[in-house]
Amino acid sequence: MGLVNMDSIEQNQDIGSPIRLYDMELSGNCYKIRLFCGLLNLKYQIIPVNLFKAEHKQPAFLQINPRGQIPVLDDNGRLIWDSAAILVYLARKYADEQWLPLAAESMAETMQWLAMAENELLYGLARARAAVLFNRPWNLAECQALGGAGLTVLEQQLQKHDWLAVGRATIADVACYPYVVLAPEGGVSLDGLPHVQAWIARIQALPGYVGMPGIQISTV
């Protein structure tokens, strides 16, 4: 791992662009948004939303979200939330089927790694971020256990493929990456998981790849 990759964070911003981004930019979840949108070259206005003031907890936030969440996105007026539902949205919309394919069997499986990023990735490395950097009342010790549990299942898929599925880089990809390669901030190493480590080098070598405060450059 080198240095933090700053350069081009904000490079698909767009204020003329119909399509917003309600977001903040330490989140992991509104990251994988804007890391997608760089991918497909798509541009987007960042709307802010300041969790630590809780501005998602609003009446006029939850207007727009009921759930009280980010990312939030608003495409021409279509609004829709949850960041796994996002990159679905986008990858339909915006992508040709590379991202999401349509056959039954590829879908499933680019799906059911989406379903790992919510809940082992999510429940297990977020949450043990956000322990560490926000105070936030997680049990750290669980958090990292089961985060330590999904990172073995990430790594025995990747021994045997250089993509979670269907052979390339997907939503499936975007959908995990983020709190992966921020994991070593709720101190989980990512020491011993070589296959990991080489296919975050790879995500990081996608065109259109763009980083995020505490991403590192992978030198693998």
Contents of the next structure:
Number of protein chains: 2
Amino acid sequence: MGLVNMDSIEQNQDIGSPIRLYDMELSGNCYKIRLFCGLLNLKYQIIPVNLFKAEHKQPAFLQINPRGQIPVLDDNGRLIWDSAAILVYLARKYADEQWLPLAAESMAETMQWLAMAENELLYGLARARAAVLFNRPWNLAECQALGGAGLTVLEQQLQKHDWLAVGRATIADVACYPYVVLAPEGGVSLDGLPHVQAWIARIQALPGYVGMPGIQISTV
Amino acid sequence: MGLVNMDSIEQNQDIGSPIRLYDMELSGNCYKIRLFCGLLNLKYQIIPVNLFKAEHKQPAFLQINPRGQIPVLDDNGRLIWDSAAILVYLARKYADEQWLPLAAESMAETMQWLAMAENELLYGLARARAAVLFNRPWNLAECQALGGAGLTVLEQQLQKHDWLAVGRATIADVACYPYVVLAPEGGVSLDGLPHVQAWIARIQALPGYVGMPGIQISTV
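Go ahead and give the structure of the form predicted together with a further copy of the same chain, now that the form predicted alone is out.
Full assembly next; the chain just shown is listed first.
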């Protein structure tokens, strides 16, 4: 496995697939979906959306997602926006309960970490990365502090457990992994977080794992 | 129905209930759970947590929720943190699929609006309210703009549909309602959003509805 496993990404792309992903390669939110498709061995085709050209704010795209964000999944004409909702959709549609258990306690446990992914990790780590890489106008120190608080909670959890929820890999891990592993791009170090790093290695060893540009931590 | 239906809140409190809610009355995230318990006619007891005294950052509370946030639900010893995860838990544990459908398409549709609640509404509307009411150090104009963008998406959706997802009231509505109806406290007006206001009235007419202090928009 190299730093960026582009071969695997390409293996999951199929221009004949009825599943289409509105995507930009550098987006960690889009990567959540590419990663999960890899883990599910699900073929899809990519429809590139260039955020730098603000294609996601054009009227044509706002018809597809009124929030003006990527990723969006088009499954044979059914449109689903939001990365967490897409993970839930794919888990329910194309996998058994392995990736999203349905029992109240187990589902809630999984959802707790999806919430972490949309809060501390997105408004902390992802925004810090966007401030550094893409010059977005966020308060970098504030974002780094929020992201760091999230990482502390993850480290505590992963000190006691191999996976974030229910004792196995679930969409909780898929949702949290991208902006954690990309955190150094936003100036947030993963040094001193050995259990987070061990979890990163476990994810990278999952069958079907795919990488993305910018992942600096790799076990091989 | 008055501006604040405190009678109904008290009707749902029962100091003998095995369901305990770590709560502060002025928290919109906690109100999501009180509201849903009202709609489910579920009794619970409240354990007050005073955010102004930073009780949520004390070691004893961090044992309960490592994120240091409320609400937390304690259901007979089972702890669940995060408002969205608690809504999912209660819907799966104490209601049928009415409030959270399990089919891939319907569940994803519901989850889209839970994501909206944790993004534009929480980091927009809720932060704007916290900046105005509680002097929190957020950039007010930025929060108001983000929240306003979320309201625009809600207005578009509610122009076409009575409820946010799957044609009936679900946890999508419960998750989005609190910080929408409290938006004026953060200086974000709901004038000019007639479909959002009609949806507010529909929620307030649901059997078991309970209010909270600060809700300025009421249909009666």
